[in-house]
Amino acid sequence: MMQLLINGLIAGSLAALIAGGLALVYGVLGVFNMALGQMALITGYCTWWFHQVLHLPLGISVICGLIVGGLVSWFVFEIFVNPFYKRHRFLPLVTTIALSMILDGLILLIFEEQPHAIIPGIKDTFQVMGAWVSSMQILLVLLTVLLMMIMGYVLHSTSFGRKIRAVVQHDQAAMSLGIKAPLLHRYIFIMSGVLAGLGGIYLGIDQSLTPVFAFPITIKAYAAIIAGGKGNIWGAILCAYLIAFLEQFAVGIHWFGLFYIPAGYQQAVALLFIIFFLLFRPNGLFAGRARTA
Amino acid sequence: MDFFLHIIVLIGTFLPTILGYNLVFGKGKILHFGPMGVSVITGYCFIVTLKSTGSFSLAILSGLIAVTLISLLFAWLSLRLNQDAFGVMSIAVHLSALAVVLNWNSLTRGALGIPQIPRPEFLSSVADFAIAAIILSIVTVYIVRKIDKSSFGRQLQALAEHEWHAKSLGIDRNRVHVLAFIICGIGIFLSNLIYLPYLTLLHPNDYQFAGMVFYVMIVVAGMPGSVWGATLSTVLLLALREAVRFAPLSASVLGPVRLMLFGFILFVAVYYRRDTLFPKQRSI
């Protein structure tokens, strides 16, 4: 049971990083970025390349990887989102599907299908209350919590954060008060790409990077933000953890002492559970009321 | 010659799916990304029944029941959830269906797929399949054109343009959307009915999300909602997809290059259709 909790915490931290940034984009711009998983993987692969091919120290490789991730996000925003989202917010959904195919092709051409671990080899694991965990995993979970705290501070206690929340609540009202919403849109999109990139690096350090991870990353992140309620960042983060715990417990528990659910159903069980919840609360589990005046 | 016939079979078997999907996504503007999920469920129901009973009639009946139920499920989800949530959740249902197919080994043979699918007696050669595909295409285009021009088609379009206004004119959204999903499902089933015996193999790899993206690309490129546009883009893009096989590239390069090429085509298509793909709601 403890091992399942720890596994859920580790997987949830990865998902929360991605879903948190994405919830901001979805709340502010109302757009879907279906290439998010590929963007996360590209940052992860670049970090792998800096660390394993150029032999740069891990910290510098991570920073370089994040810079590349930020630049890719900026490029994606300018080419695949900005020209479209003001015409109709569903257009970027299709353009980013196109982008996901292009990035998938690029990843396959450059890095091929075999797994790439940023830190290869056996991890130094030890036992915590009966559960096996590595020091790197603990570090990653703590870093995620720290990042969430910084995000919370920025969003709730700084002028920049208040502007973001104002734009989330009512774009045009915020603009009428002098907030440069289009510029914030750009910042938020790049920030979401960098957070997703961190998720990619996290994945590359904790497990390994393969192109097949891209699509499930995107879908689970969207399931979390939809279940969390539109524009509710903390709801999205909570639901990201919820999905991760569901995935772990669904296949890890001996149900009624009779059967185990095969591991292959892990993702399906969590997604179906979210769909089931949404049927009763279509606006999300933690949906708030939007301001109208 | 066989390759030419093969292309005809592919086009003929794709058309019912594409035209059905065009009705939901292109004309109805419903963010439905689940047709591949409908296809995998009906395909497996049809083939598993066929392999276990040997009866085409029973297999068709089982496929029809499956397609009706799964279409109703999607319709219910679309009526219950908002557009965005439905878009993502339709993908989630597809992935879940695929997970079941891949893991229920005793029934579906998992990742191995189901080989040696029997063919009906009157469809024994590629030429027979090509003739059947041509007939199916003509009948499908004719019926979908009729549906498109009927009051049902106009109601679907009105709901897509402005749901509240359409409802105020007495259009029943539930009825129209449920019918649209069922028509789309029947198109998918008709495609499976010819395509799977033609291939004689049912493989889960054919039902990945990449296939769904190809459907979206065809509908967008052919002008969403247009029957002739979708038909023409099906012919051109399928021919292009098959022709790319002959490019002088190794298999490890060809796959990614094809992905990138189709991604680029989809992007260009959306760029040129950006004002018509999801038109802004009319205001008075």
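Note that the rigid core is defined as the largest set of C-alphas that superpose within 1.5 Å between two forms. Predicted, not measured: the structure shown is a model, and the values here were computed from it. Numbering follows the first chain given and starts at 1. First, how it differs from the form predicted alone.
Relative to the superposed core, I274 shifts its CA atom by 2 Å or more between these two forms.
Relative to the superposed core, H254 undergoes a C-alpha shift of no less than 2 Å between these two forms.
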Contents of the next structure:
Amino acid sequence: MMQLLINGLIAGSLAALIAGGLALVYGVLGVFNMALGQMALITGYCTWWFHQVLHLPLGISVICGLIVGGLVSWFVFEIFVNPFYKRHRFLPLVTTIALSMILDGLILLIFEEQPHAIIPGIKDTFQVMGAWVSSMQILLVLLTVLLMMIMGYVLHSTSFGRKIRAVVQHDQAAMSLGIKAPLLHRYIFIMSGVLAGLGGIYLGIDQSLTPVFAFPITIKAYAAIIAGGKGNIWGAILCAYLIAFLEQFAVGIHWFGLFYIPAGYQQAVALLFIIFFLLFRPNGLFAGRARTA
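Shown: the form predicted in complex with its partner chain; wanted: the form predicted alone:
For this one, just the chain is written down, with no partner chains and no other molecules.
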């Protein structure tokens, strides 16, 4: 049981990074980016390339990977989102679905199908209350918590955060007060891509990168923001952890002492989350509790 809790905490930290950035974009722009999983993998693959092919130190490789992820996010915003989202909020949904298919093909073409680990080999592990965990996993979880704390401080205790909340409430009113809303939209989208890229690096360090991870990453992030309340960053982060725990328990428990659910059904938890909340609570768990400017 403790091993399942540890696994859920590790998987939830990955999902929280991506869901938090996605919720931020939806809250500000009101658009869905269906290529988010592919953008996360690109950052992870680039970090792998810098570290394993060019043999740069891990820290420098992570920074270079995040720079590439930020540039890719900027490109995606300028070409596939910015020309469309002001015309209709659902147009970027179509354009980013097309982009996700293009990126899937490019990832397969460049990096092929075999798994790529940023840090290959067996990692040092030790027991915590009967559960096995590696020092790298503990570091990644702690870094995720630190990033969430920094994001909370920026959003709620800085002028930049107040501008974001003002734009969330009303674009035109914010612009009348001198806030450059279009520029802020660009910054937020790039920040979302960088957070997703951190999730891709996390995945490449903790496990291995393969092209098939892109769609499950995206679906889990969307399940989290739908369950947490669209645009509610903290609700999305909390639900990302909740989904990760449910995924671990769904396939890790010997149900009624009779059977185990096959691991292949683990990804169905996020899809069931989406269906359940769209049917019974479409506004999410925390839709009415988001902080305003």
